[in-house]
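Take a look at this single chain, the form predicted on its own, given in structure tokens.
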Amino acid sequence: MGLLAKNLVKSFGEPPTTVLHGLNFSIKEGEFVSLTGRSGSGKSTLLYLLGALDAPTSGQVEIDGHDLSTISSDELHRLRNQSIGFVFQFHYLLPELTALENVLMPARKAKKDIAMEKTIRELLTEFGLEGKENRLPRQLSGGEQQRVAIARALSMSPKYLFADEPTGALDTANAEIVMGLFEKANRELGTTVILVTHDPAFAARAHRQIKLVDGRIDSDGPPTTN
């Protein structure tokens, strides 16, 4: 199964400005793919289409054989909550909830939070957050907040993890920790990871690199460091 993009076009505004021009590619289960390109190349727009956060102007996205444009809103909601995890440059944690409560949010939506609390506590420990489960986001460092956000994205064991510049607001040490968590999820859990990054060194750690130039695929293959 996996992800399939068919003739993806995305335009914004009136008159429309086309940001993505008829992209075609597939991503297999278990791949670690980096999306790269200059600012404005369309990589974040593409990520949101693949992750079902936005709809294409034309063309289609399929996840495990499901055409996102034809499934019901209930099915789409279920797919987002159970099969897809998203991590952004900024953590978007709920400020009034503790670290544990933030990570439990997807489970709560699925009415599984009580059953999963022990597993979530173990996940926080694995992420180096033991003893900080009851702290509010403002009581955590930036790196810790991002680790909480990644734990939340992985809490339902999604098949697909989408990350949009997840290290962009972090220092070098914390960025390295975050990349290590993505690699571990990919290696040990078989999570398919699609990472938007402007960092050539991080892009090169993926199995495959799709480089966009002006909304078109410039190259697609083994990562490069330039």
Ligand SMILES: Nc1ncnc2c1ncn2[C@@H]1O[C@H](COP(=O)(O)OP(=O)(O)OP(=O)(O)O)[C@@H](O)[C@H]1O
Contents of the next structure:
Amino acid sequence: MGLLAKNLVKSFGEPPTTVLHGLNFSIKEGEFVSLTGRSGSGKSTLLYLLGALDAPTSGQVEIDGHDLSTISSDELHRLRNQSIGFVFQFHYLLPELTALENVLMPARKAKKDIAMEKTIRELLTEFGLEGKENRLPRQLSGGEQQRVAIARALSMSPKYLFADEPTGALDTANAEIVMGLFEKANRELGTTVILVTHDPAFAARAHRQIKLVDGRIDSDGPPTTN
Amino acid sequence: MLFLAIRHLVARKKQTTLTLLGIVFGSMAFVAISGFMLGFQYFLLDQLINNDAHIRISAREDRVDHEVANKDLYSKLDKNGLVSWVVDPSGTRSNPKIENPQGWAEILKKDPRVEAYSPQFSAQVLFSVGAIAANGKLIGSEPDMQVRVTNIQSYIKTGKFEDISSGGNRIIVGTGLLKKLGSGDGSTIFVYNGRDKPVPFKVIGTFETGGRQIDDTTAFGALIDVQKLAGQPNEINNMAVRLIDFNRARETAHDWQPLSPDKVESWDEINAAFLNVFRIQDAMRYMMIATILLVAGFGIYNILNVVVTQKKKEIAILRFIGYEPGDILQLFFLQGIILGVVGSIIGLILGYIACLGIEQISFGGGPMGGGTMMKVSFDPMIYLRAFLFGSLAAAFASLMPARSAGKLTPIDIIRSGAE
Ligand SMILES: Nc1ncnc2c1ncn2[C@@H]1O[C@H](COP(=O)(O)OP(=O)(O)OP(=O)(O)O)[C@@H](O)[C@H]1O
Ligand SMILES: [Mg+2]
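For comparison with the form predicted on its own, would you give the structure of this protein in the form predicted in complex with this ligand?
Now the complete complex, all chains and molecules, led by this one.
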């Protein structure tokens, strides 16, 4: 099982400019992959394709053997709800809801919010957010907000966690905490992590590093430190 | 999504309150204006229906023109076309009367729709006391039949309506008429039919309906006395009929009309002008409310459009954690519905309070008489309509913004936010 990219092409606009040029690779369950490359090389674009947020111009993405272009919209929504977690650079939280309510939103969609509240509270405690469960996002620091967002991404114990420069807006201390949470999820829960990062030190902590140059895979293998 | 919809509304209190005000004002205005207008209409309708007959059968006042005159006066010559007039004759036949009152009585007795009927003879007369005179109408009837046809009984101020029957030129007079004549209860009034010597009648009571056009002009007497006064003994020129169901008056009148040459009119035909005014009032009322709700609806539409744009990021969040387009549509549609329902309910309550206030206003003089309180209708239909209009306007206004929100895809929002 895992993720599979076949001849993945993505172009934008008219006339089309191709951003991803026929990528082929697979990611096994439980891997920790870092995705690197210069700005504009197509990292985010690739991440959205793999994470079922966007559709490729041609080629296929398979998640656990399911071709994303052929699954029903019900299955797609269930996939997003239960198998995939997303974390962005800017903590995308719902400003009207408290930290706890934000983290419970995926469970609410699956009608499991009452059953899961206790687990989620424990998760927040584990993330160093004890006593701040009932604060609104604007009453939390940037690092705390990002931890809430990660807690939400992990709340349904997804198989895949996609993170697009999650440490980009954080100071070193907070970035380190966030990185630690990803590693812990990967190690203890077996969550497959695909991490887009500009930080070579974080990239080097992955099992495997895929480097993009102008929409093509430049290198794919154990992380390099350069 | 209800929970999130409510959170959204609570988070933007000012906007929510302003939008709510539109709907509140709209439904309140509807309740207050309708209560006031319908109250007035019901009051008048009640008077129209209960103070007069549901159906009035009256003698046709035939116009006399050259055709009629030729036939009656020169039938032989007319056949040969030899008659011509320098000035066309004009006028009405004197002494109109119902030709076959017994026939009518049979019909009315048999028809199951009829509750009661009363043969009448009404005459246009001049009332006078000393040097003061006033034009008016003297209605002669059998009191025991008359009281079953209209509710004159409940308007009697002094005396007893039945007492006019004992004969001997006794009348019950409208308070306004009596005042005009400068006369009082128990006095004698001379009644002049236009031809013969004035006849004295004794005032044995007064009545007041509150309707000036009746109170200032009308007097009731015994049928036999009025017939004698008019010089038409044993004849009647009117038959007042009360039906069990006044709504069937028109249909019943149409059924009867072909049975005789007499004029058969239902109360709504007689008062067509009034009922037309009601219709115009209703149209105005609905137009007014439509305008207010249109404005309120536009308010909701505008604000929701802005909110959808402002909340794009959150729509994206909901979508990438697995919420469906339908959920997003619901989120915004529900906000509109909540505004509509809550606004309408507050409007209904305020409208009700306004109606209670209007009811306390008294209006003196006027055609309704003095010192009467304003009539306000509390018909539940008004409240139901106001609620439906308010809620539907809000639902309608929020449908489009909600649908556009549902159509947004997470990726477009994330990309446009990232750039
Ligand atoms: N919706 C779009 N329409 C047109 N071009 C786009 C669109 N989205 C991305 N691109 C282009 O595709 C290329 C890759 O963009 P992408 O966001 O994937 O880069 P990235 O590697 O994530 O860069 P960064 O490190 O700055 O986030 C860029 O040249 C960008 O301009
Ligand atoms: Mg990017």
